[in-house]
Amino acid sequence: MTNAYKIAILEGDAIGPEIMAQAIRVLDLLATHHDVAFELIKAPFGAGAYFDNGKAFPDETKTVCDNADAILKGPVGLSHEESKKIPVEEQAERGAILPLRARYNTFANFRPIFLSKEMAHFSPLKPEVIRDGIDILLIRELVGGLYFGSKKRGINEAGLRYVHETLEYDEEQIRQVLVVAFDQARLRKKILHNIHKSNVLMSSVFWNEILDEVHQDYQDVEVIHLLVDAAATALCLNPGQFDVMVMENMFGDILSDQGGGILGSLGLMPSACIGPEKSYYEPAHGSAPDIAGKNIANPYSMIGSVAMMLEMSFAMKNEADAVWQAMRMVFESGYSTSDLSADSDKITLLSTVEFGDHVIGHLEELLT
């Protein structure tokens, strides 16, 4: 009996449709080699959706996502000047991304920070820092904290403009993401770095209290506490010390982008946003409107998001591993795209579509 999965395809803005096209090629290939069928349903989402529908996350898209087994999302957003044409509440981040996370309670964000030794040339870090490569799993709480707390702007009694934003967490929000992080640490090296700011923030004191409670069920996992500012420094000086990292929403937003920096590009960082009933998968990078339509954006993070979806939503780990291997084979054979590569003398540059061609070629060999 053929396994069938329904996937909501949210292409997004700017380079989104270009890199999504290559991700869809991977799904199409897998369907021809395995007893699986993917029903792909495209729906508008992001800045383009606002201009066409008056909403960044239209009702029709919500229905498509509600009925899907998983959601595959491209990057959203436009340039600063173009974004100013959209009301603040409907700009892609506030009007689309945050409501998507809230709708499906995608509380755990998985961001793998991976660079093989053969791909080390992408990183701005020295070879003696990279050593045998980087392999970190950053887990970020995704539906709480400052991003989802109450927000208010106004004028105070002194006649001064002010803004008030609230960082809010309850114990269950913290506990559920910590359980996920401990589970992942147990599957890997049994080391969990807990990133916090408890020397200043009461929210971090509370976070650490809940972590101590959860740790009682994971005595085989070593917990290493690290202040977020120290963690930022350590990621640059010695990334190899980290395996699984867990942190609250804003810290995770910042450090995961720094993770992209030590890899050499956010274009090398896919991600998974996991909820209790439904998950969505997306590149960690933005929509890069400055290179849209030029056929130079690397689809690694979009295809990598497919690999994460295959494993985490559809239990297709072998197929997911083959997708990862196919992409790394392209890089390790000396190919890349111009948006990733600073040292083009040692690399053969490919277009977006050509990179997809190479991935498909390697994947076909791996699947037969």
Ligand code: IPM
Given for the second form:
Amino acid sequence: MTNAYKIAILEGDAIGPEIMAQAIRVLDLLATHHDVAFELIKAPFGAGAYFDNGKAFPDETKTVCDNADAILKGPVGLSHEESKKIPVEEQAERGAILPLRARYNTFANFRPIFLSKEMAHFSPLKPEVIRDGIDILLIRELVGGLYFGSKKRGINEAGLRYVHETLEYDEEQIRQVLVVAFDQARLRKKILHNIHKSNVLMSSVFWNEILDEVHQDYQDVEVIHLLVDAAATALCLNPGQFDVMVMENMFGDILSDQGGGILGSLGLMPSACIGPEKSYYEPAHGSAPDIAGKNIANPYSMIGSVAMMLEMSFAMKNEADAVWQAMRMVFESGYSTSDLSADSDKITLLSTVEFGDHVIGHLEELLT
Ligand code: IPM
Ligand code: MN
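Structure of the form predicted together with the named molecule, please, following the form predicted on its own?
Now the full complex is given, and it begins with the chain already shown.
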């Protein structure tokens, strides 16, 4: 019997449609080689959706997403100047991304920070720091903390304008993401780096208390505590010490971009946003309006997000592995994309579509 999956396709803004087109080629190819069917339903989302519909996350898109088995989302948003034409609450981040996360309670954000040894030349870190490559799974809490706490602005008693923004969690919100992180640690090297700021923040003291409770059920996993500022340094000096890392939403936003930095580009950062019933998949980077329409964006993070969807939503682990392998084969055979350093004359730059061509070529061999 053919498995049939419905996927909501939210192309997003700027480079979104270009990199999504390459991701769709990969899905189409898999469907021709395997007993699986993908029904792809495109829906407007982001700044473009606001200009066309007056809403960054229109009702019709909500319905498409509600009815889908998984959601594949491109990057959204416009330049700082263009965004000013949109009311603050409808700007793509606040008007589309955060509501999408909240709607499906996608509390566990998987951000792999991966660079094979053969791709180590892309990293700004020295070869002796990179050694055998980088292979970290950063897990970021995604629907609580500083992002979703209560916020207000006003005038205080001294007559000064002020802002108030809170970091809130209940124990269940912390527990559920820690359970996911411990499960992943157990499947990998059985080491979990817990990233926090308990020397200052009460929220981290609380987080660590819950962690001690959850740890009782995972005594085979070693927990290493690290303050978030020290973790930022350690990621640069010795990324090899990390395997699975877990942290609060805002910490994860910042450290995952640093993860892209040590790889050499955010273009190498796919992600999975996992909820109890529905998950969505997106590159961890923005929509890069400065290079939109030029056919030079790197589609790796978008195609990698497809690989994560295949594995995590559709239990297609072999196919996911083939997609990863095909992408690695492109970079490992001397090609690059314009976001990545190419300081050697042995490296040939690929356009967005050419990268897709090479991935499809390798994938065809791997699947037959
Ligand atoms: C990310 C992005 C988002 C975030 C923005 C666009 C809301 O930076 O996914 O990391 O801050 O979470
Ligand atoms: Mn971010």
